[in-house]
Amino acid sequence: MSSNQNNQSPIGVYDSGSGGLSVLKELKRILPNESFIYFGDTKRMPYGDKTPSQLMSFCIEILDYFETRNIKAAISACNTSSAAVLPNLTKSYPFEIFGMIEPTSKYVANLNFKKVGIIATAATIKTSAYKNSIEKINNKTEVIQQPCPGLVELIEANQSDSQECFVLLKSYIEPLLKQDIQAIVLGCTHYPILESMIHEITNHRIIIINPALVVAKSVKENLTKQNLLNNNTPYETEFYASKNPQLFEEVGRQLYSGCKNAKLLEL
């Protein structure tokens, strides 16, 4: 913690677009007194097809901006960047940086499933971050990975309720069902918007695990240990997008109804 940080300092949350709002929603619920700054990198989304060096550059730019805002914690609400670059960034800033992979993996491993499916972007799947982490903690849990190219783009284009999206999602879920999975981890923060579709495709037979709640509880636990919880009235959440903030806001309200007054921020 830097000398400028205090209990009323905000928390920074970022993602390639609106998907991380599913994490912000849980953070606001678990930490109602905290102030938040959200950045959606809509100009450079999706992150799923970017190289590790590109992702590193994006994350550094965003975290550098957050540092100028004197945040007390940052959440990489993006599984792709959490898997690919976050381990190399955690000691570079005067605030804690939380990713999606580690806390979720611990949670899933302790549930003792025999088979768990992971749906995520191709970039996240390529790292095998969830698979390696879960199976390292619990070698009796088999993790079956399913890359889902195209879903993020449809969601960000406000087409999450389209027939095209349903057909594409079904083509990804059905191979997992054939392998008798017991649960599906939403390995991309955009995917909670598809939860009702997943229930329909799986006929409500599969447990759906949303990492957002797990991560929010982890952040609260950490801030409590550091005596950084805010007990005062929070500031209004600030929303920024690197391109087309109006579309970001429109799509974002499906994931978090409090998304409003989004502004353009080009880093």
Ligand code: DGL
Contents of the next structure:
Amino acid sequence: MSSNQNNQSPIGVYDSGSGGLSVLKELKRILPNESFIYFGDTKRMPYGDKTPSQLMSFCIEILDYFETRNIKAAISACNTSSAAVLPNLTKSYPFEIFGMIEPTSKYVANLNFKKVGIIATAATIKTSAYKNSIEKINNKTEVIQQPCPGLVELIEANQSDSQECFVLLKSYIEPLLKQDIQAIVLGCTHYPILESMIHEITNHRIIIINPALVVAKSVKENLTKQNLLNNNTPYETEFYASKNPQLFEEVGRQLYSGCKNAKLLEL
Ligand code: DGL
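Since the structure above is the form predicted on its own, I would like to see how the form predicted together with D-glutamic acid looks, so please show that one next.
To see the whole picture, the full complex is given below, headed by that same chain.
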């Protein structure tokens, strides 16, 4: 922690758009005294079709902004950035950066499934981050990967309940069902918005794992160990989007009802 930070400093949370609000919702629930700043990079979404070097520069811009806000910790509420950037981050910061992959992989590996499907963006799947880390912890679990291009764009356009979204999602889930998976990991923070559609497609026969709570719990554990928790009253959460904050808010409220007063912030 640098001299500008203290226990009352906020926690920065980012994603390509509103998806990371699924993680913020759990963070707010289990860390009620913490102040949060949320940034959704709606101008450059989707992240799933970007290259690792593009994703690296987006991440650095966001973390640089968070640094100016004297945050005490950052959370990449974005699997794509967690998988494709964080292991190779070329810049260091005076705060810890928490990602999605490690806590989720540990959790899934310990559930001892024979076969588990993971749905995520193309960029996340390209890294095989989940497959490698789950199978490394538990070599009896086989991870079947399914990239899902197009879903995030539909969700951010507020089309998550459209027929187009249903058909596209079904085309991604069916190959997994043919492989007899027991569970599906939502490997993109936008996908919890599709949970009831997935239940419908799978006929409620498959366990759906939303990593948000697991990640939030591991952040709490780490901040507690580092003596970084805030005991005072938190500030109101600040929400920023790099394009169309009204639409961001509208979509975002489906994942976290506390999303309000979003402001435009172009980095
Ligand atoms: N929600 C993000 C993730 O978890 C990014 C999705 C995207 O923008 O493609 O990967």
